[in-house]
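For reference, the chain that follows is the form predicted alone, supplied as structure tokens.
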Amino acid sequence: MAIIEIENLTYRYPHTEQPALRDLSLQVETGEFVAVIGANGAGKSTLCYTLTGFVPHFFQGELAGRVHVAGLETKDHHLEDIVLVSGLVFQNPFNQISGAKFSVYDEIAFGLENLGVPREEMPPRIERAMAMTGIADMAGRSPYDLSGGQQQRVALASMLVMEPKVLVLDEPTSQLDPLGSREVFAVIRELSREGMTVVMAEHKLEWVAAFADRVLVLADGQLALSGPPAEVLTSPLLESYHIGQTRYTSVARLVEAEGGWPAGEPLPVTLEEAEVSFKAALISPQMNAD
């Protein structure tokens, strides 16, 4: 069942001539982990803001079409209603830290306090969110004494503790190292398996390939491609949208260009796929003949 339904969405920011999103339609199923990729300016952040009500309620501007998220028509409901069902993790964690609390634990509790969650229900939710994001040992520290990557984990925990039906993330691993990125992707995939719907704008294609259920490609505010990672991330159209490819796909294309790739063997997008594919290439009659 679709928890997100967008129909013919066009949105233009105030004082701009060109729309950031153009006639965009898509559906996302409950529990699906959808990654959104595209060049800078393609509309990824705007789509994230739209799914969480910041467009049009915070940024204003002109919106046409229909955006239905977790039972709410976003343009007809206030932000305080939408945040109960659809939560946003910003690219820059500094923008998300409240500044009103002096410890990580209290920062994560802040949203629950605003919702009026009973006090006895808060500790288990806070502790689970900290454990999932790997920051349990930072509970007593000030959010402002943390590194950018640690702050990003706090921002993610602050949203997870709210238990939204839809979690929207705008490049949440931008300040994380490879290990931290993998851990965050693993947490998010586990959440989707538990029933949370996830939409993530992200540039790190290897993690997208390994963890996402579906990949959407935005180009000039329009939905250009949609499908499984193995299909979308090996599409020859990506170059025309100024999007790269994983290192595994890149190497496989070089082999293919030299005539050494087995006919019918799909190009890999993950390390695991590459191991299988390159073994097949090495033992293929075509490769042996060369």
Ligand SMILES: Nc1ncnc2c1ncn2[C@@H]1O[C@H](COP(=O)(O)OP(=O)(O)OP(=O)(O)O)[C@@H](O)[C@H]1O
Second form
Amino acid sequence: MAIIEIENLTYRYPHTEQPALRDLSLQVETGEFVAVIGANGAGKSTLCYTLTGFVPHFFQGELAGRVHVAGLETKDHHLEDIVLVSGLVFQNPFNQISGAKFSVYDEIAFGLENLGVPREEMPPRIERAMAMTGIADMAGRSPYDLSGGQQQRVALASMLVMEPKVLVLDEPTSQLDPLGSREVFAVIRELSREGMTVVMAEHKLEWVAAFADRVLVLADGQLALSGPPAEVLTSPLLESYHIGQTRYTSVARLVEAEGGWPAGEPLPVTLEEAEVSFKAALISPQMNAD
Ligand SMILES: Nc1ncnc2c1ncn2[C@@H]1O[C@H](COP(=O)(O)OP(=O)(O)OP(=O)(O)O)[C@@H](O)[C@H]1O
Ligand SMILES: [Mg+2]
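What would the structure be for the form predicted together with the ligand, given that what you showed me was the form predicted alone?
Full assembly next; the chain just shown is listed first.
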């Protein structure tokens, strides 16, 4: 059985007419790094809540279908038990801060205290999480006196330290600068290589292309596309779902429109692919015809 199995999930928030997720089926294997993309309101956050039990236990509403995560059928288990195996990094880092602790270090320790982790095991785990997220020098600062991007790193660290089997991240780099975003993607990639299963809602397509194993497209609450980044991110359907493309694909499409793209050469989605395919385009007969 896959670590995440969703079958025919339809979910409606309370007091709403239209379901936020519609007849969605999905399997994710252990250690897979899956990125979820989609327009505003497509259902990315709702899917994140569903994978971590907040739907239906916190948001209530009407859920049909099956959601099985890390051995638990979510609707049959309490949220307290689900969050031990499937952790969520919220879209807004402010929502992650406990409000109970006055330093970054204690904030990150908070989850471990709740887990009942022995005191002596805490420091190495906390220090590793802080190092991985680049906040080692902020241990004594108040979680409230940080920039949005710094808070986002603290939120990520406080989830990583719990070492959940499934890590769900809702736009965890939305407030990070470009290099910070790449660092976070690289850390997540590393953790997935170590066996953590990752589902990440994200708009930054260049990093999705470079780091994710698979890309899901949500459109209007439905799973519209699922496949390797090179395939999904060059799909001609993306525009109809209000999704852009990587800068590499954009430039390649311009060259293609001018008739300069070699027949059969795939459109690139990463810098490495762009280097290969633009070299091929430069030596192709079409470009040298006149
Ligand atoms: N708490 C809520 N109560 C009622 N409806 C909600 C609630 N949260 C989200 N919705 C609705 O559910 C749908 C999916 O919203 P969701 O937040 O999952 O989208 P999203 O893809 O995360 O968008 P964004 O890119 O803006 O974060 C939208 O139509 C939204 O209006
Ligand atoms: Mg969202």
